[in-house]
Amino acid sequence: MAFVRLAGEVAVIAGAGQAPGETIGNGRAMAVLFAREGADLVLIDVDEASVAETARLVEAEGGKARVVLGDVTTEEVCAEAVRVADEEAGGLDVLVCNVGTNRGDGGVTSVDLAVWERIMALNTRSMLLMCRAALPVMRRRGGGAIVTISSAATRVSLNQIAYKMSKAAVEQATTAVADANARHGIRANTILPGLIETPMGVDQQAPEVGMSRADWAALRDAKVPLGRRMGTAWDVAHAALYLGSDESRFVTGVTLPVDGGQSLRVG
């Protein structure tokens, strides 16, 4: 019999929808994979149609999905998602903080301050508020796993100051959460995706840089040392599954690059 890694567990995924595109996004891939591994899911997103499609795919896998619609930079939405997990689904074992954006970002002298503030708020405030809501429940239950999504952008050359700053903050905040909560049996780890072929990374960005999707994808592929091809959202999802499951029960405070070796190259 196959080992089902999240059987009987409840997972909250913040950022479970995705932008339109030809491929699957990280949050949706995580939701589908977690459902295949037996988890009951609470899915959060601001896009009603997109998160509904993720829920449909979860249910097609035989899983159960509860949807919380709203902005995770607000305390009310984060608290409601945790309440639904705890009171309706029966607990909270895994929290995935997957919300993030880099839209409109630029260099230090070119980025619009309002854009900088929006990116910083979405990428960091969402993680803070989700952890603030989830930790008391996990402490009461005697443990849990928190998986945050940073970016290999913190390690490589990229002229996006807000994205780099915010994702570096996510990394450091994750280690702080891991350190402070180890005594409660709670683990916290972060994933650093590199160039991944998602709607956010390819379909959304191609028109912003004035390139066709095919040309932009090819340019990204060429930057990846491992096979000269971007990763997929499934690569990120499998890393999240490992960090969310008991297979990583003795792992906390780590940053795990999922980037095809891109961050190995310095100079």
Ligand SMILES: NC(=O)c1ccc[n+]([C@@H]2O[C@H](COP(=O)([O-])OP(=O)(O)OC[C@H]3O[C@@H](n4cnc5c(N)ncnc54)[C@H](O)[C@@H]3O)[C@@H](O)[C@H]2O)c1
Second form
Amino acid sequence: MAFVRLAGEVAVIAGAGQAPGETIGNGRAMAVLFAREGADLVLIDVDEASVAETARLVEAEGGKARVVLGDVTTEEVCAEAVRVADEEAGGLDVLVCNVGTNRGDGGVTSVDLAVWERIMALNTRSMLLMCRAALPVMRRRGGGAIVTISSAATRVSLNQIAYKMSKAAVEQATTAVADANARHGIRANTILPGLIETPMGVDQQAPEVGMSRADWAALRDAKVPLGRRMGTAWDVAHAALYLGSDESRFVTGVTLPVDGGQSLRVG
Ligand SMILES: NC(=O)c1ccc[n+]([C@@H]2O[C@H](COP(=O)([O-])OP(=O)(O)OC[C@H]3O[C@@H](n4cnc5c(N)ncnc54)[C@H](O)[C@@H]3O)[C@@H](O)[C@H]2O)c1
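What about the form predicted in complex with the ligand, after the form predicted alone?
Now the full complex is given, and it begins with the chain already shown.
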């Protein structure tokens, strides 16, 4: 029998829907892959139709999906997702903090302050609150794996100050969680996706930069050292599966670039 990496485990994914577009998003791909590997899912999102579609795909894989609808920058929604995992699904083994945006971002002097505050809050507060809600349950249960989603944007030239600041904060907060909770058997690691062909990265951003989807995708492809092609959400999902499963049982506090070598390019 094939080795099933998350058999009998419960995984919570914050941001399990996706922006509309031609390809699969990171959160949805993780949910589908985790279900294939035997996990029961608790899926959180503000977008009812989109998270329902993820739940449908999870169930098509033979998995079980429970949906918590709401905003993960509020304590109530994070607490409810953890309660559903613990009391209804029977545990909380893996938490993925996937919610994040760079929408409307700009440089230090050009960014709109309200936009800066929105991006900072969404990207950092969601991760903080999800971890605050999940950690007591993971400690009580004697372990767990937290996977946060930063971005290779923290390593490359990019005129997006709120995104860079917020994702750098996510990386630091993840190492703090890892450090403080290792004695409880809890691991915390961050993935740095690079240029990924998701609706968030391509379909949503093309109009923002005033380009067609095809031209924007070609520009992103050209920046990737490995094969001159963007990654896919499956590449990010496989990294999340590794960091969420016992295969990485001795790995904590790391930042794992999944970027086709983009962050290696300096100068
Ligand atoms: N696509 C890329 O090229 C790329 C690169 C680097 C990092 N990332 C990171 O990947 C993550 C997202 O990937 P995705 O493809 O799943 O994105 P996505 O935007 O398609 O999906 C994220 C989901 O989060 C939901 N969401 C937004 N705000 C929420 C809130 N307050 N509460 C609950 N749900 C909320 C959205 O409704 C959406 O369904 C982000 O953290 C992003 O910064 C992406």
